[in-house]
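Single chain ahead, written as structure tokens, the form predicted alone.
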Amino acid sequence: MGYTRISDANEITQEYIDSILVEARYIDSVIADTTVSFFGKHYAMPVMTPAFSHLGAYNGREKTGLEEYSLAAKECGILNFCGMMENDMFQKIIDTGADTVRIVKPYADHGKILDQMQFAEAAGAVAIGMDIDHIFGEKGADIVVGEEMAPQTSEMLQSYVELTKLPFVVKGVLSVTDALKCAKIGAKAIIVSHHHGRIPYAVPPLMVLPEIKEALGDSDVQIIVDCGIASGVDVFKALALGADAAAVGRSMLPSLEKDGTEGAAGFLRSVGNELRYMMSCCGFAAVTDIDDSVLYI
């Protein structure tokens, strides 16, 4: 049987995550505390929702999937993220009461970027940001649901940082180069991600994560990681490699689709419970204690 090339970044990412093994340290360990601080606020665990877009109502239910998982985030006491949508939909998410970060697309229509960011701040978002890995498509600029995207310069990103009093988040960082640029422009957080395999052979976020963490050094930029995060063990590995938090993604969708807010909340709690179990078994009492000394890569 001949060699078959695998360009699917999601498969490469999953194989990398699963290749990381963990040692146990039971003696003198305690039941771990998963609480964290982000953007000056306290949350129950370093598990976050993904910046989903365009989720309609599942199984004839009244609320959209976007509203349902936002309610789940509030119920679980975690930070919520949302992606591409119009302002009226974002208002519905804010109305759930969840602490929410709005991630705006890199629209070619610069006015739309400014409008959505300003609306988010006025509506009560915890932070705002931009999704930089949706800039390019196969034929040039990306087209997302009929909307044309455009390249973003460091100067443009810095202008968004200066536009708002809220913390600014850059989603789609997958290199030390971009991470350092984000720190320089004043971003308060980055999401290390390849956006579910938008480029072939993308480096797994957890593989590049330690280099990004080291490069950022003592900066105040917080690091979130996503792609392939489906369990508390995955979150634990991400934290051990340098992340401050991890976002679940498509792994939440089956529970959300089937049982709405209750299903999403149940899934999120199970991830958090497994994270606490792993921390306790590895001798880490608090999230800030976790390091890579228990990992075998």
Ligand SMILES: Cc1cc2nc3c(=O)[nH]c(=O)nc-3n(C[C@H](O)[C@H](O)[C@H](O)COP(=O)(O)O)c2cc1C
Given for the second form:
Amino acid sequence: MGYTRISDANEITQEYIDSILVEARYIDSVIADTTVSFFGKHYAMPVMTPAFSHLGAYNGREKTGLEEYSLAAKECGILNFCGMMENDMFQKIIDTGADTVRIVKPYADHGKILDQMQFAEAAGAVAIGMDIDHIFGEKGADIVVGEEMAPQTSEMLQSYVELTKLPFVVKGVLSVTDALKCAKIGAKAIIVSHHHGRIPYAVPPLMVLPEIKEALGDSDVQIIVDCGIASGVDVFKALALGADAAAVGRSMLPSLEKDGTEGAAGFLRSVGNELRYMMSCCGFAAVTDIDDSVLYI
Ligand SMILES: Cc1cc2nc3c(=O)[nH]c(=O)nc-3n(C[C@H](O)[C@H](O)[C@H](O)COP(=O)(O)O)c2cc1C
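May I ask for the structure of the form predicted together with this ligand now, the form predicted alone having been displayed?
Okay, now the whole complex, with that chain kicking things off.
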């Protein structure tokens, strides 16, 4: 029988998440509180929306999927994210009233980076950031929807931190090396992610997370994780391994596509409810209490 190689990081990540088991601790446990603080603001749960882009209007509805899930984030009282888009689309997201983190692309056009960051700050973004894992393509720099990307140095990232009064978020950290650079340049949060499998054999974010957490020590960099997060148990495992929050991804799309804001809100609430259930069953009253002593890896 031939051996089939599995290089797809999404599949590897899913298998890793599913291989982690959890013990229960019922005695003396209470109904858990899922509230958290991020960037000095309070949110209902450590579950976040993904930094998505390019979602049109589904099923003939008026608003784009991006606006619909942003409204869902507001309804659920959670931190919202968005990705590659022009400023007019970002304004529409801000108009939903959701507290939103604007993730700007690593464009080769440096002026465009600065323009989008400055626009986001003026429009009322809660934080701004960049997905540093979307720079390279197989032929050199990647071209994303006709726009060329470019390598980003520590100095460039530091200049973005200094450009804005807002917290700066680096998305696409998948090593201790990059995490330490993010701390050094003054980033306030990182998203540990392989951007739904941009490199083959990418280490699952939850696997590298404990090393990153330890390396960051008592720095004030908050850690968000994404990739393959589809349930409250997945979020619970991420928190136990050192994350401060987790973002759902493509797992949200079927509910969003089918029922718009209500669908996405229902999905996000069910993730939060399952997280509360897991915390309660494992004896963690608050999000900051959760640790890896209940995990079997
Ligand atoms: C339709 C779509 C658009 C996306 N656009 C962006 C983007 O513009 N910027 C970004 O940082 N990530 C983007 N992502 C990646 C997500 O933010 C996230 O990292 C990824 O989907 C997580 O993996 P998962 O879907 O397996 O959970 C996009 C993902 C999808 C599916």
